[in-house]
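Shown here is one chain on its own, the form predicted on its own, set out as structure tokens.
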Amino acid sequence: MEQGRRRALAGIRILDFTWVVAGPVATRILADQGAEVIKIERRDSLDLGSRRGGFTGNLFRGKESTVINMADPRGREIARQLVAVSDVVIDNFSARVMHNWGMDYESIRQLKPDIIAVSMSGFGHTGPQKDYVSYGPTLQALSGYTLLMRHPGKGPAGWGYSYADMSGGYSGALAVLMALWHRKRSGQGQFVDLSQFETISSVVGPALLDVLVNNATLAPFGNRSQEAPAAPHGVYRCAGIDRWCVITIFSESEWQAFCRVLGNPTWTREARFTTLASRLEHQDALDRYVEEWTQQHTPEEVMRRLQPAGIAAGVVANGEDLDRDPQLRLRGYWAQVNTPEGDEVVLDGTPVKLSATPGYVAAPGPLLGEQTDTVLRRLLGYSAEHLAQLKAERVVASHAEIMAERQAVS
């Protein structure tokens, strides 16, 4: 236990069948808070970056990797034995997969009556699309995000990162906590049917409300203000390579302060910019003038000049900005974790800080199959001879066998 600190979910064991991003985000949150997360993986799993600290490692940190061949009946029997000693079983397959393995809720509750089963499928277990396979960008398009993420009159832009996966992951972690609280009070487990399509649709925001209440169609706002009339209001190019700032001006007093910071150039006195209403009418022209000024300064300079004048302005951060951000560093957001190889990796931290049971990243990501032997020995009492036989028959695999196979092929 890191520096003697306790974590809220210590003693909870989760059997994790999730993959890609959404499901691993959910179990990463739970692992950071102390849950023992045992990942069931395939021997041919493909990773993005280092398993210790790359993209995959950041998603899998603090978990245990066990490689089991679920296509083999003996592998499925091992998984059922692990269910019997677990608290939660979670997956993000399409609705049919766990049923085909005999691992659906009705089957596994026969093994452990108070088990909690969480299915994070794309569309849920009912409805005409229940068997469809989905990825985050697909769900974003179906829920309207891809249309909204563009400038008016321009083509859909999409997101640089799969927001749907994060939305689904956070909802999945919350679902586990709710089910655990219910079991603590009642002694009963339950099945959680989570539709990732619904989780992303629920956070579309005001545009969705407009559809429901006013029968409107989804329409993009671009960088215009959605909360109240504001001009200038947008994201503006600054000096440097791909550097940007944001500026928002709501009131006349803010506009006058903005003009003073800029040195009251002649264009600010044009009739089309003298009132908020006229500035809103001529926002495109206004934005061009504003950007002529911002391009002469770094985003940090824009922020430092405008904020003291009472104007909302800030840097559009990139990765380097986040790395050196003084607020994140002061709060110890970045987790520096030692690896078994003697290296150090830097990972995302835990944004939720509990005073009595603080979460933290306890370990880097596991190598594929790194804990197969220890998990099966510790939880199921398998002998070395039994494990050797299962490995020889390709029912399970440890990291050493997987690496030897790959080296032989290459």
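Residue numbers count along the first chain shown, from 1. Since the model is a prediction, treat every value here as computed from it, not as a measurement. Superpose the two forms; the largest set of C-alphas matching within 1.5 Å is the rigid core. First, how it differs from the form predicted together with its partner chain.
Relative to the superposed rigid core, H151 undergoes a CA displacement of at least 2 Å between the two forms. Relative to the superposed rigid core, the position of the CA of T199 differs between the two forms by less than 2 Å. Here D104 does not count as shifted, since its C-alpha moves by less than 2 Å between the two forms after the core is aligned.
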The other form holds:
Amino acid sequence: MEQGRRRALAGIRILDFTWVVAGPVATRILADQGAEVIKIERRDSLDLGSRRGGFTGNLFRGKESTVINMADPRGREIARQLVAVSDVVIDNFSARVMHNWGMDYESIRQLKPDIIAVSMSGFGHTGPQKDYVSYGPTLQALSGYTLLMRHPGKGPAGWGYSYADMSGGYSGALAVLMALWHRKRSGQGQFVDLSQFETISSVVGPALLDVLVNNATLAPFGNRSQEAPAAPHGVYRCAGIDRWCVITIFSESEWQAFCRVLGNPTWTREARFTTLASRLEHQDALDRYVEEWTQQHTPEEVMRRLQPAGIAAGVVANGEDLDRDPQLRLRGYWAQVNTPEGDEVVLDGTPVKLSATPGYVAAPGPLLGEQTDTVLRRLLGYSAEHLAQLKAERVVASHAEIMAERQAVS
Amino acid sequence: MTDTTPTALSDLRVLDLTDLKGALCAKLLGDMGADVIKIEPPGGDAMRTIGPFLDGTPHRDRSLLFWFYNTSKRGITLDIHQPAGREIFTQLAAQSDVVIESFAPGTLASLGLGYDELKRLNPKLVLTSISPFGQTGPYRDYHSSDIIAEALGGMIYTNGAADDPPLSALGLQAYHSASFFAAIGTMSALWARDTLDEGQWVDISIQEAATAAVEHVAPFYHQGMGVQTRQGSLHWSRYFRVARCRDGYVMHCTLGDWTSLVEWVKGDGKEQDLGEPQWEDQMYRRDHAEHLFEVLDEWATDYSVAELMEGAQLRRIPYAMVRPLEALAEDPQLNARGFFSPVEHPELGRTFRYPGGPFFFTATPWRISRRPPLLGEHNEEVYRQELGMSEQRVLELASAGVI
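Same protein, different state: after the form predicted on its own, show the form predicted together with its partner chain.
Every component of the complex follows; first up is the chain already shown.
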């Protein structure tokens, strides 16, 4: 078990004001590698189900939930004291919020001159649309994904989820690390203005360069190759209910091997399928033949038969497939984490695997305010009396008090 | 006219042995100032043969796919499969901070360039390996591609309509996710290097990176909420769906300021039952999304895409135009913030606009410090000036096909 070993980012303290989803993804990536993440929350924070595991637990795991009333000047003073002992302050509000709290970069650098501030807003802190509001699907629509992700002859489908939040999240984590590297060498902090709209636009790839350079008009790719030309290349129906596999064949030798696995049926020798160029030209017809074969097999069988022959093939995994995937399991991707209540939750692990300082999920998602006391004692040396007073005046709150209050109300 | 603004990673040297699977990782470091040397086989990286091409004409120095992934890199040719090439590579690795590679697992080791050998040569080196399934496990040697990693990582099962096949991402997003996680791993390992006084091996599985790039599929399954399915353009949260309006498509959003939205719809007399108080409850809206969007779809048909987006944003409701990708080129916000970078290609006598970076650093800005290298463009600079080889030696290596 890796638990307890020193991790790469041990000693880095992050004051985390982020809310769903990109911001928490950024800080969870850093927490998995050992950064100390102090998550500042509101006492009326709405919990979407369990905070230990599931959607919320996956976002918050390994962080310390600290409830501070930022509407109260005394709460903001506590936050300023925390800034003074932190390396990084991160938020994903629009520009106004941190400014109104006196927590914008220009203000907090007075408290800690080498502080790094990363603000992950939707559209950035400058420009005519800086105050526009967005969620992941908003940004995906604006940046062209939703319209282009469609099957031929069908309406736009786009992502079924908020990939923009995930890409924004890993960009945020990378920004923190690069800014820390610069600080280590120069002694200087800085402000990083991360526009999630720009992040998602930056990862469209060569298609956008094609627009900028060639003035290209793009047609939907569907499931056709966006890397080297390949045919067959697609998602094929398999035996079973809503079961699918992917097959991608790039080279002539892969095509020959594919034909052999299928038993060299007559159609594979048709003139229109003999070269990659002709297969590309007749992809629809080719796909129908391929699917006649795949429909006789489960996706696992397709993968098991094609991979040993050197052909890239895989299962279109749903949630259950992911959980039982032998590769993910054997590499220990899933994190089984014990909760203080004596349960165990299964969380996504980290895809960032370091040989000498492996990352891990150190704790499940925190309950709201679970670490308020510990954080303020440990980092600011607050006494029990001081904490009691701050709680009585509703400047900070611990989990037990919030729960007691909510029960009294309901 | 050299730009003297400081860069964040100017003290780092990176050897980039990647192909398409990991090229973005080295670009992310290069665009932030690292000295990235892209090492290509003497015949050129396969990326150079993949379109789209400048003006649609295939040419090894005019692949826009190569261009996109290889900004801010110097380029040399070197065949590390030959002994003389390996020897040169070890000289470069001895002077570098990072090696990034995306060969099939075991390839570097079979050449005597595995992590253990590189570590003996340069204990502080960080080796970052990006591979389809990682360096271990039963699928280690399986073949893959971007869409296969997307599929096995759960990125595509929930895209598309229920009765259509699952739908791939736009862009090679399994590769892109892997490159970001690889860059995060590289920077984490560099950070730890000062404490450990040694480098380490970063093992990135593209499948795992894809799995980590989906927010809902595994978390809901592991919470006992079953298998998430495809539901067309309806987002899993059930607060977003595409609607057709007068001149195109718009992305509805029923999360956030409901009162403003329903007042707007009421003002047009199109609210049907949406004025009833139960709709104020966010959970009710989620549970009755089909009916809610039917009513809103009917309301939206009279509007243009721009009217809906502007009207909604004025009311602080996160609606968006479902735009063609082409619209990004003229987007006022991206242009006002200088997202697109002019990049000069002196060999063509032309300057092109490139997509910008994922973040804006105020003190050490992201920037494309050089256009993608022509094949072998920096051989002279690296071999003669930096490794001190004689002109004769360089000619010999070239004629032997080593460089």
